[in-house]
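One chain follows as structure tokens, the form predicted alone.
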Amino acid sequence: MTALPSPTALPALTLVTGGARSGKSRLAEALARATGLPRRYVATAQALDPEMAARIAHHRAERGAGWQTVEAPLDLGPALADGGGRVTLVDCATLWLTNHLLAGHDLDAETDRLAGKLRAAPGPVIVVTNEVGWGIVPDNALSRQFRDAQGRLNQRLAAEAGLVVAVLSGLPLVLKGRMP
């Protein structure tokens, strides 16, 4: 009888970052599968128009079976607190931040709350986020506010994560920690 490979251990927090369509979610999903734990997918996107609804349906189909999906566009706390014995993938911090920005919430306070919830999570958490600071300076105040807040959020998450991976053109680049 052939022995099964042992599950891969992840640190308490893993951050996967990169640009749009870089392969971030695909890598995060592979990391979650490799743990051998039951998987929870925390979706922060909202289907506010037909195009976004189609994107969400496409992502769900690509992910396949074996995921418990929880929709949490603003409050990630319950999904993170209920993660004992499983791996939780939050996709993505960028949409979560956008949701709070558009709701008029205090982004620094929300970032502090999220950091606390992530530290208290009972199982490993993988957070997907976008790197938005490599382009030109946005031409309007709201976009600049978002870009700056996203940069601060990413720095905060990276500082607290045991593993940080940037994905460029589908290729992972480990920035912190060791890829399992």
Second form
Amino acid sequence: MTALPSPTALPALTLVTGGARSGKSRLAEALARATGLPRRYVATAQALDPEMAARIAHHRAERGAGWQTVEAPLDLGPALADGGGRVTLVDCATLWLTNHLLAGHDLDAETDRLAGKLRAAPGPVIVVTNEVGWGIVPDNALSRQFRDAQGRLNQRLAAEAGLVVAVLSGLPLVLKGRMP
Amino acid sequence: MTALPSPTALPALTLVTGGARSGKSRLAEALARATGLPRRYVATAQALDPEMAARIAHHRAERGAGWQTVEAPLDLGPALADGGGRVTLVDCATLWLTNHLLAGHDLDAETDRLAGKLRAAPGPVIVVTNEVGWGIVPDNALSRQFRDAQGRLNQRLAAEAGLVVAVLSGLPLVLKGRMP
Amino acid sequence: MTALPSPTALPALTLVTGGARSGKSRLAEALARATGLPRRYVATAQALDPEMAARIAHHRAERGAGWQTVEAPLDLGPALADGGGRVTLVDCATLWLTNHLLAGHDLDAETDRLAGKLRAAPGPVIVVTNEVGWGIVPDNALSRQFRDAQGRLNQRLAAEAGLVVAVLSGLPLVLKGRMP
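Having seen the form predicted alone, could you give me the form predicted together with another copy of the chain?
Entire complex below, previous chain first.
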């Protein structure tokens, strides 16, 4: 995946989906790097506890240098709007949706708003997201509500994306479009 | 998916699998519609609480008009048997299996019986099911038992089906046969 | 899957991944059988309670005769080292990782060690593993830690394997290499 030819063109929107710790971020970073464009990393994670802080540090170390990092836990608008001439990587839509859940927002309304902002973004955008609905039905209503909202978000972004790739055990599985 | 050519032939049995809220029902409905045949919808859900009632209403609204709906939470036999000249959509095998679990029935014996009834059905049948085994091992024995029974049911139906499609983020991934 | 031509060559390492009760073991056994080589089965399960004992007995019955079985819950070294002229099936990496978690070991260090032993194994090895990260984030830290370690293990083995196959509803989905 790191051997992608450069520079390669990406569609306006690319979606990288899959399970936790499957190599989604690594694939998304390789896709961004292969464009040869200046790279912006939009981090939706919040270091609210030591475990999350460790995850963020780990992701940052794996990503390496050469990224302009913008933290945007809730509103991706500014980070997406002034991205002309750049490739923007949003990592990830699942933490972004979790942040809105914790803030008590309407998740489907936020998804609508996000889709509009992605459509208006000037450069190619890559969004990392998670498949969260392949287990036993969660036994609490909030988890079920989140799972449904995440599923609808993924369907929405996949419908608009020109390239959709699932990642399993670090390996890409193209669902829509073509890998560059 | 809504742009499938019509009329298209379906095999005797089609299985549509995937995670929760991944677009399985929508794909199954599009496949049914594309046959050009009169459509029967076999609903296995029971509106036992407000959340389930809301899910059922939501599915019905998304499905639109043009369906004859039969409620069959446990015994699919009558709904399948007199389906000549029709396409029948069973949505879904996971709720059907859950209903049998709650009724204290032998899940593998019920699966055997279902397979026999599907084999005897006169028209094409589409069954929607869920992948439920891609998470951490559930910490209660009943969930593990259900997960195993669901896995065996999916293997059984997939072995008999002429077309098997997984759905991820709303996008189809053909596992067996060919999309019409 | 049982109709694979025999004898067929396998790469040094094959990884079979997927959800619980998806037919992973059955596919791995068919791949082993098709080599025509003497077969060794490396069982990582421990019959610590009646449920696990039942699962082990079930797997053994499904596997049939013709296997030399070696129990190796923690150290796969000896079972892998003297496998010359044989095909070795390790079932499964998820129980192996669970055993190390329960023993309080460093999971990433054990994964490194396992990768080295697999690389040194004299005959073809097939490893069965599980995708465990496609559900809602588990609410306890140990499950999250396990999920991450399993994801890293899967990525590591998939990167080294010549053939990687996911199994859904009993059907193979090739992610890397070619099915024999």
